[in-house]
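So this first bit is one chain, no partners, the form predicted alone, shown in C-alpha cells.
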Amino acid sequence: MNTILVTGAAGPLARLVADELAGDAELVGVDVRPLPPGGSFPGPFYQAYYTQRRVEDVFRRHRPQALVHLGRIRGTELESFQHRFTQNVLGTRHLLEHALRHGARRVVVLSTYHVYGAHQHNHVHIREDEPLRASQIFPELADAVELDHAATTFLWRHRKVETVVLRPCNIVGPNLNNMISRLLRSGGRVPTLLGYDPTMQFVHETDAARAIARTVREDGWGVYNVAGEGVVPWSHAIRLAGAEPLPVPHVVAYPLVGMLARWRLVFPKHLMDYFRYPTVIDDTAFRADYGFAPALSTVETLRTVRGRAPAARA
C-alpha cells in the first residue's frame, strides 16, 4: 500500500484530511506539536521540528509516495517570528528536499490567501498569477510568503514530482482552533473596524479537507486558490455565526488589538487590514482542473461554525 506523510498532523484539519484519505494509503503523521489530550492519528505519529534530523529518519523509514504539508505555523500562535520563519520556511525546504530525495511522487502544500496582502486597491477576484504583496505591507507575514515561494520554486524546479500549492480563503468550522473560527463561534461581540465592512470568503473545514484530498488522489500540478461559495460582508458573517458586530474606531482598534493579541483574545495586529480591505480570490482554475465544488454554501458554512446544523437549501 502507498504511504502518505501528513505534516501538521496534531491539528484538526489534518485529522479531517486523514479521514478523507483513510483506505487510500498508509498514513504517517508529523507535527512540531504533540497530539492533543485524547487525540489520535490513524497511523504512526512523530513529534519533531521540521528542521530536525528525525524528520529525515521518518522519510527514510516510511518512504512516502506523497507529502501533504499542512504544518504551517500561523501568526496567531504564540510563537516568535524567528521560530515561525525557521519552521515555516527552512522547515518547508527541508521537507521538500527529503520528499525529493526519498522518492515521493506527489507533494501538496497548504499556503494561504493572506500571501496576496490586504490593500485598498485590491481588485476583486485575485488570480494565482498576481504578485504576493503581503510581506511588503506586513513584515510579520514574510514567513507565509516565503513558505509559498519555497513551494512554488520546488514546483517549477522539480517537475518529476507533481506538486500542488493551495491558497485557501478563510477555513472555518466547529473543529478548527484558528483565530477566525474562534472569533465567529464566540457567541458574543466580535470586533469590526468602524466604517469598514469588507466582503470576505469562507470555506468549511470539511470542504477544505475534500479539496486537499482531491489533489492528493488526482494527477496534476500547479498553484490554486481555493474558496467557498460566494462572498459575504464581515458584519453579516458575524451575525450568521450567531454573534454580534462590535464596531471599534480605527484609531483605537490598532493599539487595542496589539495588546489583546498577546493573549490570543483577538486576531493579531498584522492581520487587521484583512478586516479593513477586501481580499477576494478567484478559484475558477481549481474548480475547472479538479472538478471541485463546495458542498456547503457560505451561509451554511457560517451557520455551522458553532456546531449547528446548516439550514436547508431553498
Contents of the next structure:
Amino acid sequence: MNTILVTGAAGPLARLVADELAGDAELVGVDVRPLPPGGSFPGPFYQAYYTQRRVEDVFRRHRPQALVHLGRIRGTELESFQHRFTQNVLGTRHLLEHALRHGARRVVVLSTYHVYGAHQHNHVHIREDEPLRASQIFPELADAVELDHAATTFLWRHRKVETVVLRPCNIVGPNLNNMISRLLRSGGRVPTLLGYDPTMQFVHETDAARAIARTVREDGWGVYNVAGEGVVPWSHAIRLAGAEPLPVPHVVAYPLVGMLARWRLVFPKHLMDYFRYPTVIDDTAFRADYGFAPALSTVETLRTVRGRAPAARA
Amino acid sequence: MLDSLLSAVAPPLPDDVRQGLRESVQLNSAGFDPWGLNLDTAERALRAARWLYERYFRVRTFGLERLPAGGRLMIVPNHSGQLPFDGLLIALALVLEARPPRLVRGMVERWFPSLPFISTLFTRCGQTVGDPENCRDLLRREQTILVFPEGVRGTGKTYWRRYELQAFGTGFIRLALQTRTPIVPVAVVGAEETYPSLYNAAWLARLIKVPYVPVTPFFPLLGPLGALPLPVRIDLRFGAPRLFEGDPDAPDVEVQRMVDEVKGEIARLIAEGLAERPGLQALGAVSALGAGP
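Could you present the same protein in the form predicted in complex with the partner chain, rather than the form predicted alone shown above?
So here's everything in the complex, that chain up top.
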C-alpha cells in the first residue's frame, strides 16, 4: 500500500485531504504546529519544523511514495517575516530534497493565487505561465513567491518525480482558519475598500480537498490554477455569506491596517491590494487535464461558509 | 429610491433586447460573467445613457443590418471628441438597434482599475482593460469587442484636424487573424464637434499625467458647464464586416496593407456621412470666426 506524507497536517485542510486519501493509502502527518485540542490525524503525526533534521528521519522511516506539501505558513498567523521565509522557502526546499532522496515518485505542492499579485495591470484571466508579480508589489509576499519558485524549479529539474504545483483561488469553508474564511464567517460587518469591488474566486474546502487528492492519485505533472465555479465581487460574496459590507476609504484603510498590525490585530497589510484590484485566475488547464469540476457553485460555496445547509436560491 | 427615479426618466429596455442580451452572455450562479459583468447593472446604465443617445446626440445609425446574426465580432471605428462618447454611443446602438442586440466590450486604459467607483461600474457593465490577452479571451468566447486603433491620437486632435484619421496600430489586425474574427469598420460622424478643441495644453497634460488637455471656446472658460459636450447630432455608419485571411505573424508590411484597407473603408464611410450631412451641426458660430481652415 502507498504511503503519503502530508505537511500542514494539524490544519483543517490537511484533515479534509487526508479523509479523501485515507481509503487507498497510509498517511503520515508532519506540522510545525501541534494537533489542535480534540483534533486527530488518520496516521502517525510528527510535530517538527520543516527545516529540522528530524523531518528527514520521518522520510527515512516511512519512505513515502508521495509528498503532499500543504504546510505553508500564512502571513495572517502573525509570524515574523523572517520566520515565515525560513519555514516556507527553506522548509519547502528541504522537504523536496528529502522526497527526492528517499524515493518519492510524486510531489504535490499547494501554492496560492496570491503569487500573481493584485496589480492594476492584471488582465482578467491569469494563466499559469504568467509572471509572478506579488513580491514586486509587496515584499512581504516574497516567501509565497519563493516557495512557488522552489516547487516549479524542482518540477523541471527532477523529471523522474511527478510534481504538481497548485495555485488555488480563495479556499473557504466552515472548517478553515484562513483570513478570508474568517471574514466571511463573521456574520457582522466586513470591511471593503470604498469604491473598489474586485471580482474574486472562491472554492469550497471540500472541492479544494478533492482537487488536491485527485492530483495525488492520478498521473500527471504541471503547474495548475484551481478555482471554483465563477467570479463574484467581494461585496456580493460578503452578502451571500450572510454578512454586510462596511466600506472604508482606502486612504484611511491602508494606514489603519498598518497601525493595527503593529498591535498584532490581524489583517495583513500585504493582502490589502487583493481587495482593491481583481486577481482572477484561469483554471481551464486544470479542468481539462484532471477533469475537475467543483461540486458546489459559487453561491452554494459562499452560502455554506458558516456551515449552514445551502438556502434556497433567491 | 434611485430605482424609482431611474424608471421615471429611463424606461426599461424592450423585452426582446433584454432577452437577446441574456442569450449573449454566460452568467454564473451568482449572476456574473467571467469578466465581472452583471446584466442588472449593465441594463440600468444602458437605460440611463439612452437619453443621451436618443435626445442629446439624436443618434442615427446606418448599415446595422450588415452585422452578422451572432458570433465574435470586432468593431473598429474612428476615434474623436476628447471624451470617448463615441464608444458609449456605439455600444448603445448595438444594444438598442442591432438585432439581435450585442453587448459590446469596450477596452479601457490600463490605469483605469485604479479609479474608484467608475472602474467598478465599468467592470459590471462588461468593460475590461484593453490588453491583447483580454481581447483574445473575449473573442474566443464569441463576444463583441470595440477597438479604437487610433487611441488617444484620435480623441486628442484639435478641431482643425477633424475627420483626419490618425495612425492606426496593427495589433487589431493580428488579433483578428489569430482569432478569425470579422472586422466591422464604423464611421462616427459628428463626435468631432462635441468638443471643438482649439489648443492642446500639452505642458499641462504632462504635468497632471493625462494624455491631453483640450482648450475649447467653452472650456475652461465656462468651468464645469464648458466641460459638457455640445449637443451635436451624431451619425454612426457601419460598414460591411470583413474577415481577413492570412498569417497572424506576417511581417508588419503585410499587416499594414490590411490596416490600410480598414482605414480606407472608414475614411470612405466618413466622407459618405459628411456629404450626406454637410453643415456643421453646432459650431456655425465658431466656424464664422474664421478659425478653421
